[in-house]
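Take a look at this one chain, the form predicted alone, written out in structure tokens.
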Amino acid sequence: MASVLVIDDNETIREGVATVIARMGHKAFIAEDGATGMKLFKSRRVDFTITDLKMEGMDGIEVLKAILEKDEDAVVMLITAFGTVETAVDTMKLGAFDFVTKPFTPDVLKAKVNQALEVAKIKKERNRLRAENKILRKEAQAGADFASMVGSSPAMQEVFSTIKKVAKSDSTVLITGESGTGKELVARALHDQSRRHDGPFIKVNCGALAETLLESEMFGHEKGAFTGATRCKLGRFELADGGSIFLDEIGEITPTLQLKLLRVLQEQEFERVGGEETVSVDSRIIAATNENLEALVREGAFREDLYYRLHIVPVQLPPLRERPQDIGDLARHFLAKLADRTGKQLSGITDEALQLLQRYRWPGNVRELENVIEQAMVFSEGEILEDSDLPSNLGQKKVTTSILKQESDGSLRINLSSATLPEILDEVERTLIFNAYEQAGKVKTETARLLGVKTSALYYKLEKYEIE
């Protein structure tokens, strides 16, 4: 159903045109003069406007110019008497779609309306594709943020199995995991294996923009909604219509946006910024976060009803340190993937280098591993990657078991012969902070309380030990 605005100071014609439009199955807004018509145009979603040419006050030409000033893609048709056809033709040079002369039959009007709505549909689709292509080009230029999904470990096999099952449905998915574990790859896999795979896959980084900009990115805006809004812009939810929308870093959105997103999840509709017309969409929502949303709900920072709407199908990605058996496959995968970029063709990796990689904690997960392999390839001078090619800091951040061993009763046993006193003290402090951080659900204020330290001091320690 389309929306048509009818502006005419002749009540008989105005009501007659509106009746024909309603019988065609469309919605008609009516206005008795140009000024009233412009108020309706600015406050409603209008697909097509029909305006009389001769009216007191604001005439049809002024209406046409005002509408095209607000939306250069607007479709406008004029109603004119026989004696003013020449004037009506001139208005087409100003941007009018067409004109119809009085008197006209309902069939003539229907034909004009159908033609106009087809033009409006084409323009809308063109703008949608233009905006979508702009986003896709920007993402392609930025490059992929995650490595390909590689892993034979039981944890990753469980993830692959979940993707296959979940992809077949339209249920909302919440992907959780540390930064760099591959959450966007999971989202893309869910889309590619779904019935929506021919539709768009649109990404929104919820943590990258301020609230007002993010709202405009997600839901679009009308022309004049704010300074710099020179034309109507489709939001990413509209661009994802018929496909999937990936809301990355969902834990970063403000309470105001949380409420608006809740409505989209419940009703699949919203209003653009600065607009009053309701926009309906059909898009599958896939969200991701490295935050503990349950803890944010307890703190009152995240809406409980939104959390349960997002948490219909959870997918948990394991950190790389919990699946060291996958590191060899990932390293070899990156050797092949990065060959062209680095200009190096390496045939493999030595056991010593692999052991060094497997002992490292990988706070940046798979993304960090890819960066390390690329750096090592750049400096490598042989045909196989050796431990001497790897960054020197890898040997300084081994897993806890190299210095500390946790006994079954929870106590820690220190291997005095494996490290110096400063190394042991650092590892003990790191382990205590890490355990408290996990116990507190990764909520920093609660972690600081458990440890009896100031929050500012905790931030420093989390960064120092790369725990976060």
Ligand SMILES: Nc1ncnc2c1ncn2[C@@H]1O[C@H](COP(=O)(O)OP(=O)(O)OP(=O)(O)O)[C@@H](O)[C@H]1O
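Only the largest set of C-alpha atoms that superpose within 1.5 Å between the two forms is called the rigid core. All values reported here derive from a predicted model rather than from experimental measurement. Numbering follows the first chain given and starts at 1. Compared with the form predicted together with the named molecule:
- Taking 2 Å as the criterion, residue 119 counts as shifted between the two forms: its C-alpha moves by at least this amount when the rigid core is aligned.
- Fitting the two forms on the rigid core leaves the C-alpha of residue 206 displaced by under 2 angstroms between the two forms.
- A movement of the C-alpha atom of residue 100 reaching 2 angstroms or beyond is seen between the two forms when the two forms are aligned on their rigid core.
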Second form
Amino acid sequence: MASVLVIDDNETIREGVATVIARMGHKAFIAEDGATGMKLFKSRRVDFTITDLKMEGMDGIEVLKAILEKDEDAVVMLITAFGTVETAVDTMKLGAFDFVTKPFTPDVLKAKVNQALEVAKIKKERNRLRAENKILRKEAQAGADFASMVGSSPAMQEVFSTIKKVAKSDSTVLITGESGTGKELVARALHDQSRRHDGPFIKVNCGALAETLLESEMFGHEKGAFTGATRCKLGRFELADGGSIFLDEIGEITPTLQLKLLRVLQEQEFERVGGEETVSVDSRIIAATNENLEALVREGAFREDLYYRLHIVPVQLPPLRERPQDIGDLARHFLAKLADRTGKQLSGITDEALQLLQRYRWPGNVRELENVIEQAMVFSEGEILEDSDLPSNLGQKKVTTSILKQESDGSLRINLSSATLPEILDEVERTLIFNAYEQAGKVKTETARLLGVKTSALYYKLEKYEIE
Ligand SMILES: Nc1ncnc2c1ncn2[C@@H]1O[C@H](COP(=O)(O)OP(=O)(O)OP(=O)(O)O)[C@@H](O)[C@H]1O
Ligand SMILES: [Mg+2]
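Can you switch from the form predicted alone and show the form predicted together with the named molecule instead?
Below, the chain from earlier opens the complete complex, with every other chain and molecule after it.
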């Protein structure tokens, strides 16, 4: 059902046109003069307008101009009297869609209304595609990928099973986890496995924009809502209609937007910025944050009611350091995934390299691991990824390979002929300190205790061997 605005000061014509439109199964709003018509146009969703040309006060041409001023894609038809055809043609140059000359039969009117509504639909669709396109292009540039998720740790297995269970529902999902743990990947997996997978997956980065920009990005704006708003723009909620919307970094949104979002969650409706018309949407909401939302609620920075609305299905992604058993799977997954990009086909990873990866703390989580693997692949010259390919900040011993080799059982093999006594002793000392330091979780007092040396001595050695 479409909405048609009918403006005519002649009651017989006005009611007649409205009746024809109602019989066609559409909704008609009627106005007896231009000013009332404009009020309706601004406050209602109007797909198409029919206005009389000659009226007291604001005439048809002024109405046409005012409407196009508000929405340059609006479809407007004029009703003209016999003998004013020339003026009617002029109105088309101004942007009117068509005109109909009095007297006209219901059939003529019907045909014109159908045509106009068809055009309105196409324009609306074009507008939607334009906005959607822009987003898709941006995402493609950002290198968004749809690669599958891997992880055999119990924690990740539980995440996968939760995704499977809730994907089919429309429940709101809140994904939490440190930066780089795979929150976006989970959001996409939820969408891909849902019944909405043919619909759009639209992302909003709530942390990247200032409040007013974010508001119009999320909810859209009417033409003229603020300087620079030259056409009505659909927001991401509208674009996500029939699909999913991913609100990333939800902890960053301001109180005003928290309130607006709460209403969307409760009623699935909102108003565009600068608009009065209520827009309703059908989109599944997936939110993510690397902040502690509960703490933000306690501090009063995040609305409690909104938190509970978002928290219907929580998915928590553990940091990578808490699931070292996933590191091998992930590393091999990235070797395959990055083969094209790096131009290297590596068949696997050595035990030494894997150990090094498993001992590191991964503050940047899976994203950091992916970067490290890519870097290592670029430097690699063999068929298999070795510890010497890995960047030195992982705690790898640069010169050791020629003097010392640490076996997987922890014993050291020393190549006695490769270096002088001080060099060998230094290397042994360096390795012992390095291992203890890692074992102690980089806590210096604990490292000193493990090694049986004074903390002050340890400080000196850590510096000497550039272990930090
Ligand atoms: N389990 C996994 N399997 C395969 N790849 C993964 C996995 N987890 C994360 N990744 C990869 O790690 C990178 C970071 O993941 P993602 O962008 O989803 O993290 P995030 O939690 O959204 O991070 P941020 O908080 O920084 O936005 C991506 O390239 C993603 O493909
Ligand atoms: Mg992310």
